[in-house]
Each structure stands twice: as structure tokens, then as C-alpha cells.
Amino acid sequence: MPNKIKTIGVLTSGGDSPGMNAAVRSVVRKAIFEGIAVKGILRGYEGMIKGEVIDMNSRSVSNILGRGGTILKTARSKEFMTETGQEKAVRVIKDHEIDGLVIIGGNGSFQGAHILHDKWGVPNIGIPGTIDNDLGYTDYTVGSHTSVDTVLDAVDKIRDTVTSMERIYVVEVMGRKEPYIAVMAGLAGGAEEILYPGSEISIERIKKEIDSAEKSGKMSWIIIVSEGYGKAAEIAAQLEENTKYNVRGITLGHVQRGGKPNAPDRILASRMGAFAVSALMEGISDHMVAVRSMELKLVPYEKACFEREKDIEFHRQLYDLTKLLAT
């Protein structure tokens, strides 16, 4: 039988992303509306740790569907990785009378999820919250729109530079080890070239392929690099290193967490809120909400975290696609 849940708790945890707010607001009047009680925990499992706990209700979530970031703050958390940081938390979710929690967040804080559940017996779900698209058996993160949308944004002012001036840009972006925003970025903003984490892309090959496309015609270049791949300025560097191109390295850096969050991301977050809520209400914890072709489903932290199966082939083939209609 589904669990009485009287009070839900809901936290922000790790690196922010576009979006947070408008999945806080859902998780608060969904729950709201089915007559639970709501504490907000400010900093993540750091904010748990140290009893920063408020109550809210719908006014506390009033207006915050299109502003990024996170009205509940977010941070990382050595401590929470201890046994005697978790011990603190799991008394002040005793302490405060929280039957379940609403993670959002990314990998790390779904790990940190996992064990609340599995060593201490608090049930959680979690909402996929992190810009990077690097978690298992989802189509989406909640953020990874909009920060293509603002990595594309980019791409296309930096292009006009770029074709003034005949130069060669290389562009980083963020993704230790997802691919998602360079790949995705790179065929909407028309680049020359991807280089991402495992591709084998030397930069022997692309000055020859920059050698080619000169005779032809074609004047400037802009290549994006993941930031899992390599450095903008020391690949820009080694372009440079004895032709006669001008190129020049970039890094977008956290200009991609922030900003408003599209419409795409506003949805998702609304939708994984609600049914969030939903989940624990009917007695499951120790899972991650994940949209597989816009339909939701539930996916165990163990999955979502240490069974990515991203779709290679996938990222493989947008970037041939990305190549072809760059010549």
C-alpha cells in the first residue's frame, strides 16, 4: 500500500541549471495540492547538514518558473559524504518530520540520494537537474535546452566576428564527459568541427581539411571543443603553430548554467515535479524521474548513474551530419 506522506521536503544539489526553479515550484504546488506539507532546504545536503530548513507554500514559489538558477541556493558537500555528515542530516529530516524527499540535481547528488535510502531509509526520488545531459536512460536533463539554446546564442555573434575578420574560432563548451551540448550546439550553429569526448580528431587532420577548404573558397572556421576533450586555448595554439591562420581559443564557461530557462525546460521541470511528488505519495523512493520519448517513467539511481547508455552511434551521427553540411 502507498506510504501516508504528510510533509515532503524538496533540495536543490549540485551545480545549477536552467529550469530548478520551475521543477521547486511544481514539486510545491503539486504537493500542496494533495494536501502534504512542504520544507524547502536551502544549499543542498550542505543546507541538510546544517539545518537550513523553511516551510513553503504556493506564494514561496510565486514567479520563479522562468528565472534561472535556484531560489534554494545549491552547493557541494564533502561532509554529506561522511558518515557522520549524514548522521546530521538524517536528524534534521527527523527532526522537521519529513517523510520524503525531492532531490534535484545530477550525478553526484543522485549517489548521495542512494544512500539516504539504502543506509538510512529515506525516501527520495530525484529529478534529473544538470545541463550536461549525462545521465542514464533519459532523453533530457532538466537544463540541457536552454544551455544549448545559450552555447547557440553565442556561436552565432561569434560568427559574425569570425566571418569579418577570416579568422578560425574555437569555441569550449562544457561536458567533461557528455558530448550532448558541443554535438548538439555544433550542427545548430553550423560549426566546421566537434571535438568531444571519444572522438579521435587530430589536429594534424583538421589543418589539413582547413588547408582544403581555403583553396575553395572558404575563409574562416569555428570548432567547438568539449571541454572532456581539450582546452581552447592550447588546441587554438596548436592550429596556429606554424601556418599562417589567426586563430583564436574561447571558453564559454558559466555562462551556460545561467539565464532563463526555455520553454522546452519549463515543461520538462513541470512535468518531473508533479509526478515526482507523485512517486513518493505511492510508496517509491531510490529512483530518478526520466523522460523516454516525452513519455515519464521511473529509473533506479543505480541505473540513471553507473549505466549511462547514452546513445554513441547517436552523437556520432549528428556529427557526420554537422560535417557534411559544413563543406
Ligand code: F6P
Given for the second form:
Amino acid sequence: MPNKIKTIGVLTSGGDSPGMNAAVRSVVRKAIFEGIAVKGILRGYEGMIKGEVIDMNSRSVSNILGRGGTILKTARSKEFMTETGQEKAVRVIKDHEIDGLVIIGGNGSFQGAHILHDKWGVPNIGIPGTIDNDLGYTDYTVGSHTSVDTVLDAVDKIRDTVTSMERIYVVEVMGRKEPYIAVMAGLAGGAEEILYPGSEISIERIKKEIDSAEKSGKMSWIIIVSEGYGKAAEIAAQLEENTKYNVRGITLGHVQRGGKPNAPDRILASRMGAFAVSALMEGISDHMVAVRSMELKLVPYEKACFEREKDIEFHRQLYDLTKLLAT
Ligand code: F6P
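Taking the form predicted alone as the starting point, write out the structure of the form predicted in complex with 6-O-phosphono-beta-D-fructofuranose (F6P).
Below is the whole assembly, all chains and molecules, this chain first.
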């Protein structure tokens, strides 16, 4: 089939993630290699509505492979959720003669992308860029590896002080409702406990465990709590209630979104960017690029956003192993 795409638009949308720049670079350079012009759309769907469109060439993406954040800026757009907002955005796409989009973002961004395809006939392919790793049918999302590294770095540092002062620290990590960051960083950081959405561990049970561990000489604990489970400060206060424990709550917050993307994220982003351009050239739309067992695939947005076929058992296994190894 001859390629009908002459101009591609690329945007980053929703919460930024480390590796988004690497994905933008790959999209731009692959498209140019294929003789396709590239326009960058700034500030996600917000910028699309406002017509914030720039011409891009190979030099526009020089030296960004290892930079965190996104040179295209990003935003969460309320206006794009309205019919009027979408109409304005589509007008901008048409005015700039953009034939297809590569949308780098997460769950909310892909629901918007699906509407662009389904209701407005704008072809587009998504690249999963979110630290949360909360999309279906993909093993990883761009940024998920780096954010686990960032949490791990913090946990290792917290370990130094928690061991020295023989305290209990409750460390809250991001991830929306997805346990991924919590269980990965928990296992890698040797956490004594992980609380994530779906956990059924009561505060009373943790207190009992802390008491019995003390008898075997364990005097310090790191408890990782996923933001989808609860707040570090509140859990710390509950743990301290009527006990002799010295408990601190720490929320790691947005540091988890920043920093240089690590090698796995740069590699994933670079592979997915070029793959997305090829998919558009083949006339495919309404799909997200996914990675399964190292292989790139295309998954319909509706499955990626709404079907979570994976993980409950996997998270459980990681949790059990973390507990076993923390005795
Ligand atoms: O989706 C990425 C993420 O960092 C989540 O982990 C977190 O819940 C949310 O975004 C925070 O959003 P904001 O930056 O808008 O506060």
C-alpha cells in the first residue's frame, strides 16, 4: 500500500515521564528518514486546541535522548474533553495539513486519541509514556524503569538513616491505582512491607509483625505504600498509635517523574517511536505500541486503556518474595 502520510504531528500529553524526549527524537528522525515532514504540537491537547504547532527537523531533537521531561511540554486538558475543544483541535490539525499523529502519553491521553480517531477521523498511534505502567497488554511503559530506579535510590538512602536510628519509615510512591512502582521498588529495595491497592494487610497485623521481628533482632522497617492504597503520613500515624515505635511518613512525590531516562527507557522509547511512524505509514490507527517479551506489537486503545488482563498474580508473587526475603 502506498504511504499516504506526508506530514506527521507529534505530541506529549498528560504527566511527563523520563524517556518521552527519546520517543520524540525517534519519531522525528524516523519520519524524516522516510521523507515525511514533522510538526511538533506543544502542551499536548491544550496546545492542539490553541494551535501551538512548530516545524521540526533533525536538529530540533539534538541532544535530548538523555534528558528528562519533554521538550514539547505537556498538559492535562479539560477543554479537550468537550466537543467544542475537540472541534477546535481538529481544525488545527486540518489547517496544518497533518495526516496522522503520534501521541505519547498515558491512559487519559489514549482515551482522547481514540475519540480523535473514532469521532473525527484523525489517524493516530500512541506510545505509552507514563511512570505508572498502568496500561494493558504491554510489559512496560516509557518511564516506568527510570521511576523505579529513582524510588530505589531514595529507598537505599532511607535505609541508611532508618537502620542507624532504628525507626520505621513509611515511604509513599506514585502509580495511581497501579501497584507496579511499589512492588518493584519494594523487592529491589528489600522493603519489610508493601501496601498497594488490593492489599489486605491490616495495621494491627503489621504491628504484630514488627514486635515479633524485634525479638529476632530486626529493629528497623521500610514500608512502601502505593499512593493508590493510602497516604504515608496517615499510615505512619496509625502505626505509631499506642506503641513505642518511632515512625516517619515520607512522600517521594514528583521526583519520581524527573531525571535522566535510564538505558531500558531510552531503548524502549527509541524502538517505539520508529515503530509508531511505520504503523502510521501502513495505514494503522487507533492503536498503542506495546512491548511483550521484548517484541513490539500494536494493541487497540480500548484494550490498552480498559482491559487489565495482567498483574494481580504477578504482583502477589513479587510481594510474597519481598516478604520472604525481608525476614
Ligand atoms: O500519571 C503519572 C502521575 O505521576 C501519577 O503517578 C500521579 O498520581 C499523577 O501523575 C500526579 O499528577 P499531577 O502531576 O497532575 O499531580
